[in-house]
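First comes one chain, alone, set out as structure tokens in the form predicted on its own.
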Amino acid sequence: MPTENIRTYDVIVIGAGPVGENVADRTAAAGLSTVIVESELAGGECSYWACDPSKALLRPALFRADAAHVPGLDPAVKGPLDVAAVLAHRDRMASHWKDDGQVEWIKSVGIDLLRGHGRLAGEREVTVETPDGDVVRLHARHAVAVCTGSRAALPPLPGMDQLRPWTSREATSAHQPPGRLVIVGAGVVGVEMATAWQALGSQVTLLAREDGLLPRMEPFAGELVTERLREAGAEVRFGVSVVEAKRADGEGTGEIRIWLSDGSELTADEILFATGRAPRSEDIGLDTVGLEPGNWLTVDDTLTVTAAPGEWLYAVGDVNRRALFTHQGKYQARVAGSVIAARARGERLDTGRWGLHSSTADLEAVPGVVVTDPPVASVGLTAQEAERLGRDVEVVDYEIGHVVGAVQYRPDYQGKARILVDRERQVVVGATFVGPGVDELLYSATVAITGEVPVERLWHAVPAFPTISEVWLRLLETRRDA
């Protein structure tokens, strides 16, 4: 027979991914008793099925691409990747899908971990069904933080259960490259997994409903990535979508037959749907506090759920849909933890634009890196977003390959940089870099935008020679000479 017991904490965190761990770390450090509830692996999506394993698959492909263009190295690196070695490294980076290390860390900082499925059961109440069937009732003196993240959203195609398609989880944890892989989706997951599996030996066909890849970024980013994917042997098709897909045996194995919106057909060994994300909120008891199960949770800048009165319920990370990046979720977690601690002490909140208790960077300066060949790094607005918002900006472009540091990186360097300068305030409000090594340029752009550094002052931030970061100087010179 299941048993039931009741435990009281200052703070209950539902979800032990990077976001939940950071919320709990902040509240525990503030002296608040804290418990994390986790139904899967402590460490969450990023550690086991997203950031860590995906980059482990991608880095060898990018390093080989760079090395193949360096004089003296290129003959040695043109052969195929050692697939077994790459997958073994991926497994290590995913901790072999065991969370012992994360559990040890949680305990070391004074946080309790309760395994099981957590559901809200009223204001400041959570019930947890443990793996052995017991039910634990938790009561929070101050706060409950929902940090359940997001999951892959599959399109409403008939027969999806029998099809058994890949999502991002299967794409990052597969034990061998499929011979033929069809990827549906033009966003980050689609282009990264196309890059990885084509390099590992799959024949990839990437299907984009849109007219280009990476549609939320500057158009030149998607154009350069498309060019390199095609050079690598992948097929990239635009303006098409899947209308039907079936396994040959109808039982989730065997060859897949795919019918497309343009009337054509494909066959594949696996099909990956990278068609967006949905909140993991369908079965966490939202209805018990007057909220709609399965919805994104709307929050204010303190990460407090606006539809739940009483300032006790928080939604942090992907589940609030403000910025679906691990680093932004951890940023929000630091803010939420500070807010919870301040309210518990009865302190006044610092909720100014850049205040300690205000999550604003996820609306104004969100950095992101797409690990493809070439890499794409962006932060802030794109030109299209600026136009949509009615922002008067100068668009300044520069070919990164004209910078000596870039030529040192790769003699045939191809890449482009763009900054957007607010004409009235004379500060940078957006930046996009495409090309090998540009991911390390992103933090400087983020600081420039977040710090609202006047463009004239940026002239005095001298980049080292010869590095790719000299592109900042060239952008400023291009703007001056325009």
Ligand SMILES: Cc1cc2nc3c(=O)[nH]c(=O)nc-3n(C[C@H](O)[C@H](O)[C@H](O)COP(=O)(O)OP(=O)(O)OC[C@H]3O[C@@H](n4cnc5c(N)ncnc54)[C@H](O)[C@@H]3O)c2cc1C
Given for the second form:
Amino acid sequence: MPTENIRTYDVIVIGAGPVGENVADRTAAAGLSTVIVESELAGGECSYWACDPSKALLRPALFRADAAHVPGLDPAVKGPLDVAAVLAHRDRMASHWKDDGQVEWIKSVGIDLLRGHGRLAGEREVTVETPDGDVVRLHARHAVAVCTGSRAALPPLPGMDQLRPWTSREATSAHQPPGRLVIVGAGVVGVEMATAWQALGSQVTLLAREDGLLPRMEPFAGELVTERLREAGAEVRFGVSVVEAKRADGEGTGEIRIWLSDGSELTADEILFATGRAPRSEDIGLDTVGLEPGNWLTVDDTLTVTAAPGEWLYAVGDVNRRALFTHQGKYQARVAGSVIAARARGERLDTGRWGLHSSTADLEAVPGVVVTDPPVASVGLTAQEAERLGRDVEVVDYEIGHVVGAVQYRPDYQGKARILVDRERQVVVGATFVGPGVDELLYSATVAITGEVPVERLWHAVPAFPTISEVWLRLLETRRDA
Ligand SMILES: Cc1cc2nc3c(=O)[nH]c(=O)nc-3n(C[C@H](O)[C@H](O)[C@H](O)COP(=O)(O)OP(=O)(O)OC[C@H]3O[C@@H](n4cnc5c(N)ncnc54)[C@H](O)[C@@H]3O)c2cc1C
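Please give the other form, namely the form predicted in complex with the named molecule, since only the form predicted on its own has been shown so far.
Expanding to the full complex; the earlier chain stays at the top.
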């Protein structure tokens, strides 16, 4: 027989992904009693089915691709990856899908963890259905933060249940490489998983409905990644989408037949739909506070849900759709935590452009790395976005392979850098780097953008020789000589 009890906290956080954990950490550190509700594993998508396992699968592939071109090292890395060792490493990075370490941390910082499915039940009220069938009612004195994240969005094709396709979850947790893997989607998840599984021995076919990979990034990034994927043996096809897909045996196992929009057919052992994300908001009681279930939750820069009056409801991380990255969600969590604490103390908020209580970097300087061969690192605007927004920018390009540090890194270095300089303000507003080892360059660009460093001042930020970061100097010289 289910029992019912009521508990009161200052703050209730629904979802113990990286974002919920950080909101709770901030509010608990500010002295507010905080409970976090989790229906699966504390640590969220990132720890078990996204960032950590995907990068564990990818790093060996990228290191091998680079090492295979370093004189003296190349013979040592000939031959295939040790698939069992890579998968074992991935399992460790995913903590073997157990959250003991996270639970220990949650307890150690004074947050209460309640396992179960959380739902809003009116203003400042949450009910939690626990795994043993009990219902716990929670009341929040100050705030409820919805941090329920996102899930893979599947296209509305007939027979999906019978098809049992891979989503990002299966693609990051599979225990053996499928023989033939068809990947649908040209975005980050599609290209990363194509890179990983091709390197691990699958025959990958990557299908893009657009005419290039990574369509939201500078086009040269997708072009280089396409070239490398093809060199690695993957088939990459543009301008096609899946019309229908069926398992041969009708039991959710066996070979898959796939019919494409250009009239051609494919067969595969697994099919991964990397076709976008949807908010996990359809069963969290949004209707009890006048909101539409299943929608992304729109927030202002303080992460307060704009359609819920009273400044008590927050939506942080993927579920608000501002920037679907762990680091960006954690940044929002730091802002949300300090907003909740300031409001609880009756303090005035500092919501200035770069204020403590303002999540403005979400709009101006979102850094992201695509872990492919070669990696792509970008922050701020692309040239296409600048044009769409009517921003007057100077586009400066440089071949990274002309930098000595790059050739030291890999003698056949191929890569490109682009910065966008706002003509009126004379500051960098966008940067994209593609090439081996560029991921660690990204923070310099992020600082240049958020710090609004005048480009003339950048001449005094001297990059060390011989490193790839000398590309900054070359970009400034290219601009001066233009
Ligand atoms: C394949 C892949 C690779 C990625 N790689 C990277 C990367 O390298 N770097 C990066 O920055 N980002 C990466 N991302 C994005 C990153 O995973 C997300 O941005 C991040 O996980 C969002 O964190 P979150 O806390 O908002 O949501 P989530 O991590 O999704 O966590 C939400 C939590 O809420 C819980 N929950 C949901 N509903 C309820 C409920 N009703 N009651 C209780 N609990 C609930 C869920 O169980 C989950 O634990 C990747 C994504 C994918 C799919």
